[in-house]
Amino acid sequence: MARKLTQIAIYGKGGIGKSTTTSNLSAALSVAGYKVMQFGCDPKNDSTNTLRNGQYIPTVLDTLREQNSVNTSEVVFEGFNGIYCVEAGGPAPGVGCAGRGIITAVQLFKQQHTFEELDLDYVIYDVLGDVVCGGFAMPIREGIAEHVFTVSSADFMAIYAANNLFKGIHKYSNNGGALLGGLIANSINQPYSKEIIDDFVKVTHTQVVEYIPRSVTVTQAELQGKTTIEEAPDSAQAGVYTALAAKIAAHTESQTPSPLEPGELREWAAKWGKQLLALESGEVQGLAERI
C-alpha cells in the first residue's frame, strides 16, 4: 500500500538558519522512520550539503543545460539515513529569474511521477523567503505544499520577510494555495527574543511551532559537513530538532495568517524598539506586559 505523501515548504530570510533547520528536520523525520526527500529551492544550491557530508550535488537546471532531457533519477542523490536530496538550481549569475529552477524542477518531477515511485512520506521544499514571487511562490500559489512553515528570528528583517510570506499565503489562500502551519523561532537565546516572536504570532493570528536556540553544536556539526542530528544525536540541540520533527509529523491543519500592513508593522516594531532601549538602560525588567 502506498504511503500518504505530505508536502511541506519551509521559508525564511536568507541567512536566518532556514536550510540548517530544514536539514535537521529532514534528518529527524528520517530517523523517526519516515521516507523523506529534501528539495532545495535556493539558487545557491546549498540546501542538502549537510545531509551529504558537505558534498554538493548537480542541480536540475545545470543538468538540463548539459543535456536535452533529464530523468529525475539523474538528479536525485541519497543522503544521510536514506534521505533523497534534490537541488533545483538557478540560472547563470545575472541571467534570468532565480525562481525558474523551482518551476522547472517541480514540473519535471510531477511529469515523471517521481514522488509516487519513491513512495515518500514527506517532500520538504527549502525555499528562499526574502522575496515571495515567481518561482519562489510556486509551492504556495499552486498548492503544491500542503503546509507552509517559516523560520524567523526576533530580528526585524526576518520578521519583515515572514510578514511578506504571510501576505503571499493570504493572497493565494482563496484559490487553493497552501496555508500556514506556523513559525519556527530560530536563534532564541534571550527572553526578549521569545517575547517579540510570541507577540508577532499573536498579532498575525498564527503560532510558534518550536523555539530553537542558537548553539555551537550546530556550528560544529556543519563544519564537519553534517547535521546536528547525525553528528551529535545525543545533544540537547538534537533533542530540539527531534521535538520539532514530532510536532510537524503530528500537524494536520494549517490556517490563513493575518499579515500586518506596512504601517502596522512599522508601528509594532517601533514599540518593541522603545521597549528594548528601556531594557538596555535598565528602566524596565520585563517587556511583554508593557507592549
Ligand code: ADP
Contents of the next structure:
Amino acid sequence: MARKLTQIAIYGKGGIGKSTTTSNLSAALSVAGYKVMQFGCDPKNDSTNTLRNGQYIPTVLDTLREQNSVNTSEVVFEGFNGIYCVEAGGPAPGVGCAGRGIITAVQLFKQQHTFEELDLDYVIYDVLGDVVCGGFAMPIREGIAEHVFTVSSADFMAIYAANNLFKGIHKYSNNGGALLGGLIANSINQPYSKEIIDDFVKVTHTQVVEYIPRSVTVTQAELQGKTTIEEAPDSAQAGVYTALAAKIAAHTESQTPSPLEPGELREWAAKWGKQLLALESGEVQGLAERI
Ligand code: ADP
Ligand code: MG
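What does the same protein look like in the form predicted in complex with ligand ADP, given that the last one was the form predicted alone?
Starting with the chain above, the whole complex follows.
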C-alpha cells in the first residue's frame, strides 16, 4: 500500500538552527523507518550538507540554468540512511527574487509527480523565514505544506521573525494555507530563555514542540559534516532530536496562530526587558530558584 505523504515546512530566522534541526529531524524520522525527503529552500544551499558528509549538491535552479529540461532524478541526491536530498537554489546574488527558486523547484517536482513516485512519508522544506515574500511563502500559501513549524531561540530577532511568520500563516489560513504545528525552541540553556519562549507561545496561542539545548555535540558533529543523529546516536542531544521526531510524527492538528501587532510585540519585549533586569539585580527570582 502506498504511504501517506505529509509535507512539513520549517521556518525561522537565518542562522537560528533551521538546517541543523531539520537535518536531525529528517535523520531521526528516517532511522524510525520513515521515507524522507529534505527540500532545502534557502539560497545558501546548505540545508542538506550534514546529511551528505558536508558536501554541497547541485541546486535545482543551477541545473535548470545549464540544461533545457531537467528530470527530477538529476537533482535528488541520496543522503544519510537513504534520505532524499534536494536544494532548490536561488538566483545569482542581487538578481531577482530569492524565493523564485522555491516556486520553480516545487513546480518541477509536482509536474513530474516525484513525491508520489518515490512513495515518501515526509517532505520537509527548510525555509529561510526572515522574508515572507511570495516565493518563501509558497509552501504555506499554496497548500503545499500541511504543517508549519518555526525554529526560534529566545532572542528578540528570532521571535520577531517567528511573529512575522505567524502573520503570514494567519493571512493565508482562510484560503487553504498551511497551519502552525508549533515552535521548536532552539538553544535553550537558561531558565529565563524557556520562560520567554513559553510566554511567547502563550500570547500567540501556539505551543512548544520541543526544547533543544545548545550543545557542543551538535558542533562536533557539524565539524565532521554530519548530523548529531549520525555522528553521536547515543548522545543526550540525539535523544532530544529523536523525541522531536516522535512528536512531529504523532502531530495531526495544526492551528492558526494569533500574531502580535507591532505595538503589542514592543510592549511584550519591553516587559521581558524589565524582567531580565530585575532577575539580574536579584530583585525577582528566576524559574530555577523558584522550583
Ligand atoms: P539556519 O539553517 O537557521 O541558517 P543552521 O542550522 O545552519 O542555521 O545553524 C547555524 C549554526 O548554529 C550552525 O553552526 C549550527 O551548528 C549551530 N547550531 C544550531 N543549533 C545548535 C544547537 N542546538 N547546539 C549547538 N549549535 C547549534
Ligand atoms: Mg540553513
